[in-house]
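Quick heads-up: it's one chain on its own, the form predicted alone, in structure tokens.
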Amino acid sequence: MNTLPEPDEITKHYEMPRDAWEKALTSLLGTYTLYAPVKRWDSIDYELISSENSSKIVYNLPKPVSPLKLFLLPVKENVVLDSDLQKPFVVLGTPACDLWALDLLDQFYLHSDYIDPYYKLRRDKMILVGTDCHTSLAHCHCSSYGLNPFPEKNQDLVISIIDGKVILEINSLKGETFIEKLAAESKLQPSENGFPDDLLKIRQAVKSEMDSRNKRLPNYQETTSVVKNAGEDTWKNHSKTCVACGACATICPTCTCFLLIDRPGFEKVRQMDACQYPGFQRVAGGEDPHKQHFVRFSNRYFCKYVFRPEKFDALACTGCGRCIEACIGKINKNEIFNELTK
């Protein structure tokens, strides 16, 4: 029997008090494994949620330190062992910049001729609850690349909290199934007025604030041109403080390079790799076309703004700003692009 109240014919928005939401969410922990953002000191990151910490989940704040890709592509895994993933898992509070990254990851790992079974299993088991960003951080710039700071694609549900009320929007069959289970444990009701006007105003305000802050930043197509036309001296100059730590690539929601490491017993381990590491492109005989530091540095920008957009119908940078925040050398790609477009 379907326990989900019928929504308006046009919309699929539901609402419930926040305390009822938290109680219902806890009741589903036996059916789903749940990850959600929790604030620790000055940062927000995903944690495994239990009844003990469910009340500490934060909503509508940008953005978890870890990108969504780590739920699909672990830093290290043995790819000849059967996965122990049994229950479906929910990733709650995923920002739009990470959701858009799935366009590229899915093309890599779910291509009809080369489906990655490990990625596919996790993708099938995953339920994505996207979240609006009700504020933005200093380096957020998704709107510069034509994206919005609220979920529009690849999510199963969208959650927003306003005035102590949880607003849920269903976007897929997986999302509908999850809501049906939630409704059996809660006071979930169709939203009386569809999507609240107050949330629309917040969305517009956050986008306007980002647009204003990044008004000098070139859009994606302009950045492609800037990167193509930048000379060798540009890359040498801006790579001076790069320490080749790889943080920019490993924290990026779309970077997906990996190594396959052979182990005794015909085992293979897939391990995250980064184009900034020395030896990244070294081949048999010791040849390395990217041996020079500035060449590796420039290659990352070419990959993001030239090579991948030419090959795939997806953005390779979604404007999350994590690479700027993670850089030990204090390299700000947005400042580089602003400088090159003066």
Given for the second form:
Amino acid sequence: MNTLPEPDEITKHYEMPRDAWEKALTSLLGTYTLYAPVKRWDSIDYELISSENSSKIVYNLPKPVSPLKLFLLPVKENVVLDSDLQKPFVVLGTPACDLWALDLLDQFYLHSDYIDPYYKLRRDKMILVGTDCHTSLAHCHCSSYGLNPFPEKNQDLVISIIDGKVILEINSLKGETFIEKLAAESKLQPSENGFPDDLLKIRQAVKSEMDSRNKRLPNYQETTSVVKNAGEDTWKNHSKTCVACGACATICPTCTCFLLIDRPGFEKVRQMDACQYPGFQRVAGGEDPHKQHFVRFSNRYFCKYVFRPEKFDALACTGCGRCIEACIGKINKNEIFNELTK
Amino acid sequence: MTVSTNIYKPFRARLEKVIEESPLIKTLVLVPETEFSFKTGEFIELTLDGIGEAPFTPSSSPFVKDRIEVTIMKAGYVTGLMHELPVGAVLGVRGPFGRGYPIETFFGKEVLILGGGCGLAPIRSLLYTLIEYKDKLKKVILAYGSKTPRDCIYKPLFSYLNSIDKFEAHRSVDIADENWKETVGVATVMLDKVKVDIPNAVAVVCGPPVMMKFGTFKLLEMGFAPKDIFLSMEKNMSCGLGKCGHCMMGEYFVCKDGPVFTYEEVKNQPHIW
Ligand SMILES: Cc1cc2nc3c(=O)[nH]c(=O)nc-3n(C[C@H](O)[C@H](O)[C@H](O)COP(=O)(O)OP(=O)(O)OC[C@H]3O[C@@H](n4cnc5c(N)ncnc54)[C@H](O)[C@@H]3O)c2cc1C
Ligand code: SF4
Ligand code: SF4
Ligand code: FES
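The form predicted in complex with the partner chain is what I need now, so please give it after the form predicted alone.
Let's see the whole complex now, leading with the same chain.
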């Protein structure tokens, strides 16, 4: 079990009543474009926030249906024309799992050999207000992979609301600038109080809850060998209900694959793609090392737990559980791992 | 965002000439509108405007700077349309990409090259490079196989190579006709005939996947060490930059970590052929 950071590592934070926060936030809508999670049916997802819906923002709930990557890698984007993105944008309410996923995305798209200029532009313009998860969902398992259910990396600020009181932590220069603008609107002062005890208690409780629910689940390193050692039959068996829809990859915060599509005028459109689709590895003449469905199915597991970890210094699965929730074939990777380690 | 910093934006190149190499293979001679240079074994992404893009390894000499020659086998949709291009057409080029042949490590050694089909395209560029460095090499042997005599490409190249000191070139066809006087059989049969000082030699294989596979096994059987066998891997590619994932071969992105690998590097990766 990993330990929670000591409270004294956390330096500056702000506290304010929720209505003051909401007022200040809407006053910044001219300066920033704001996206935040709003409840839709029985789930939550990011929406563009205006003064109309700002009171509908939900806080501290896991987890927006859309992974954070969609703000950086739209499903389809023309990557030859100049981008019209001007205004900085704030993404509020991102949980820890998606923030960790940025490590892998950055290593891909900002690799110094070839920087993706469109990803970089968005990344530079993005201000991330991460959120603590004050509860966890059935398939959340970030803690099994050594993560905590609260932002620890890549966020500019962290928000929590406890008993109508907003607690904001500042974690970066971008966060500082944002809070300065906010403070100008709302006469905000850094809190003199120590880091709120209640919040620490919640953090511990959510983590314990998740740990106990996923007790049997192998950790990341163990999963690597579980995947390596699983035989062909495992993949054949578990892929029986897979219809290769690619939802698991589309919804995954760390899946990076795409296809370039040509448009007249030597334009290109970068469209998100997935190794689960037939033909992903097809070469001329029809040869395809991934021709068999079970091989494509297993590739996602190998990619996440074997290939990416060998090559990148980042988790390729953050335990967000979205692929389990999204699967229409009811395939649950955690059940597979539990079974394989029985 | 400027053009030069956009990794996805091709630069333009004009089709100056089309050379018919065989019924299925043509060489396009391109004049790039931007300064362009590459190392042998590196590849480019060639765009047919609004239609599609495909990876090719230039078949010309990297020492020639004002032209890029690309030898293209008609294999499907994009390559089929590339075969129809009229002189003067404008194509898009991105690259060069990838890791080519580590020529310096061949110095002082014999180089045995096994090629098949359109695999001779990158090999021709390699041969031009090796000719430039021939003083530093012991010997260069080319064994090239094709289906029928009609499918043999770069016909003048063979007599040219055989006229160069330290170079020898052999050809085989799977199915011969009455005029064929050279080897008959799959490309690997030529390996039984050549004299190579294996401990002081490297081998290069480039061709269709089956040939790569059996060629590699044959070389291993002959005593080549896995680290001395250089393979040029063909995978599905989209970006060419190590981002899109299409060319994944285990932990490697063939476009960036390759396309040239030693067998040692890839032998434990899944689904390499
Ligand atoms: C590094 C490298 C160097 C190469 N060098 C050369 C060279 O010098 N000369 C040469 O002739 N060839 C070379 N090739 C091979 C060449 O790139 C292919 O022949 C070419 O991409 C075929 O394109 P095509 O559209 O004509 O073929 P197709 O068979 O029509 O299509 C091939 C591509 O389109 C995709 N595709 C087509 N239809 C579908 C579908 N229905 N569903 C999903 N995907 C589809 C395939 O996945 C594949 O990416 C090289 C390849 C690589 C990787
Ligand atoms: S593999 Fe599944 S659980 Fe892991 S990060 Fe992707 S969507 Fe989340
Ligand atoms: S190869 Fe598959 S699992 Fe890996 S990033 Fe691409 S789509 Fe996701
Ligand atoms: S071709 Fe895109 S990663 Fe290799």
